[in-house]
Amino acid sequence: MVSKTEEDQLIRLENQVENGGGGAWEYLCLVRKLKLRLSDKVFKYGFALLSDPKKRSALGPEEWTLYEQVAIAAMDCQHLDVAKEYIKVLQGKFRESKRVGRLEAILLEAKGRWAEAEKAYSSLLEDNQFDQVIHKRRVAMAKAQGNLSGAIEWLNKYLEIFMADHDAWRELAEIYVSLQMYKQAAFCYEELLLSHPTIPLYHLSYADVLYTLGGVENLHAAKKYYAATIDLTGGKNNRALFGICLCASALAQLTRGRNKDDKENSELQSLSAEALEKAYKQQSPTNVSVLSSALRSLKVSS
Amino acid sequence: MGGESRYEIHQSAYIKLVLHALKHRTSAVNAVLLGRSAAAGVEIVDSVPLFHSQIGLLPPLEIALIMIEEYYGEKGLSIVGYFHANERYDDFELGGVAKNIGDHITRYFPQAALLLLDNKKLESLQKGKDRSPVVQLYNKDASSSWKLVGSDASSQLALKEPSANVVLLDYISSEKWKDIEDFDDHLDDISKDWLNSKLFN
């Protein structure tokens, strides 16, 4: 997950970049630390890097992260021609390096001898079982031959041992989401709502999957959890304000007759529709009709 | 019902479509198609990109379909199908996400098409002189299940400016796909143009 500021600073180097002002170690860098998939920029920026003997040399140790990073980036975009240079360079710099043996591993895995990749990762695991590294790219290979179930199961192994993994509770939930287990899905977002009740984002997501689910429970608790969200970013998420529109539409037709919760439904959907629209009169001022009428279809089910 | 249907797709509206799974090669992509009935069969006017982020949740499904019933319902054009584009490039298959979408849809216009982004074909028009639009039209058939179309039935997909996949070639290699925003886009920020009105300009 990315702040604005960094998003911002990402596209102000990109744009310097471009415009060739420099700043293209910075924003590798940033991409490194965000962990961030921008493969054709990287592998744009540091072969040009890499490529100009003086501005390699400038780098000093540094150097080798880069051919490691551009490697990555090269066999994203399947310029493996340039991924086996960079990988020979690093073998010949660090011998026998595991870590070198696992690029390997993943240039065999983008050449699709997947077979081949997985000998090379079992042999890496057997010398170090923890390697969090490794254990990922086996969900991604079984992802990338469309197995599914296979990723899975390998991503429900990964978190037995690395369950403060947040990032693979997420890539998990998706997966279940992708192919419409939503029950599984949502028990993702109930462990990293409990490891992370803070994060706005989860509410939001464990929301979205229980208004999938349906039901007159799960409404009432999507409700809860849209309004968490609102209370954690301060009322700025439409999503959420959306999401208890929809709520409040959805649960006034299933509970029609049984009036307990009208008052309250109907008090938070106003707020939230009210608040949608000084939003949208702000910075969306075009769609302000689209949206007056689109939120008063959604009250006229109740 | 959706068996012999014919569709003609708007220049712009299929160039939206490619731009927009180019631009989100990591993920599926997904969008609607507005159009009307005309003599000849569908007439697909306009296309808009929806999500590029977990396609299978609900709420902002519904709020993209509210939102977008409401606007092109006063310009007399209503949602005529449905576009899907897998995650990976070999995924030729029609997963439950789309087939559901495509269902309610149905519902409303039983003539819906179904549009599967042909990652080979996309691939092939670089080399080719292709005319014909690099996706898969499935329909619904007599026992409702999504069936694909083959180039020989009466039901074809056809692109109204038969120049259209140049213009999509030199949009590709201008990297237009960078302007185009979708509805993932506009939650996340609602001052994006999900109607990408000033992307052709």
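For the two forms, the rigid core is made up of the largest set of C-alpha atoms that agree within 1.5 Å on superposition. Numbering follows the first chain given and starts at 1. Because the structure is a prediction, the values reported are computed rather than measured. First, how it differs from the form predicted on its own.
- With the core held fixed, the Cα of R113 is displaced between these two forms by less than 2 Å.
- Once both forms are fitted on their rigid core, the CA atom of E274 lies less than 2 Å apart between these two forms.
- Q78 shows a C-alpha shift of 2 Å or greater between these two forms [criterion: core-superposed Cα displacement of 2 Å].
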The other form holds:
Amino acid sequence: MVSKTEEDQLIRLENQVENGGGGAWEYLCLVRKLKLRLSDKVFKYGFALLSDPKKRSALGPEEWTLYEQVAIAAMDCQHLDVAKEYIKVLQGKFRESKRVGRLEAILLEAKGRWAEAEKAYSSLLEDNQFDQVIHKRRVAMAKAQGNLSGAIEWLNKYLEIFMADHDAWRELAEIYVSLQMYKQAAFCYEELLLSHPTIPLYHLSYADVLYTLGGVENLHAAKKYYAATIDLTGGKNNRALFGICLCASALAQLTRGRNKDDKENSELQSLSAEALEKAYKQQSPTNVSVLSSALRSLKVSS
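Could you drop in the structure for the form predicted on its own? We only have the form predicted in complex with the partner chain so far.
Here you get just the chain by itself.
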């Protein structure tokens, strides 16, 4: 997560470079430190530095770090000839380097030479099965080819080794949702909630999946997770508020008065609808009538 101070510093340095005031190296270092993927700017500023022999030599050993950074940015921007040239420079400096070998494999991937890239990644993983970057590249490569079943397979293998990677669990969940494999997606969100119980997004996403699965038990659980989202966001999540209304309406239709919690459901639904209308009046007054129509279709009154 980039702080406001870091964001302001990045913007200041970018403006400084654009206006000819220098600071390109400081900008590139900050981008690297914050692990940002601003490839167009990195390529523009980095290429200019590396093309100037005087500025390049002034970097000392950091020159090689910049070659790597700009090579990756060049591949992102499809400047593949530049990427190839810079990787060749790194090969000349660091012979037999696995890190440079990884760049070569990524270049093959950028060129769409999938089979060769996969062969290179497999070879690198034989030497170091704990290379997270390569595991993630295999997932990305499968997705780029539209092979979602392959992406699922690689993500599951990755999570067998790096089970604490919450970004990987979330990506796997999103792929499952896109394939309508909601039970598998629910499992992923359960893993995320176990390790990060205070992140509202995970409660909300899990509630959405449970609501989609349907059934009385799942709807009750979805309502609880929507409520948890509202609690964690200070009552300011409109999607969760509407989720409460959806769950209560669905439960009313399924149980038809047989549910002992009907009164509680009705009260919670009314409170959620009231909060929603208040929020819409403040944030999007032109859409209040649309919201009111949607709530009426659910037989909700605030």
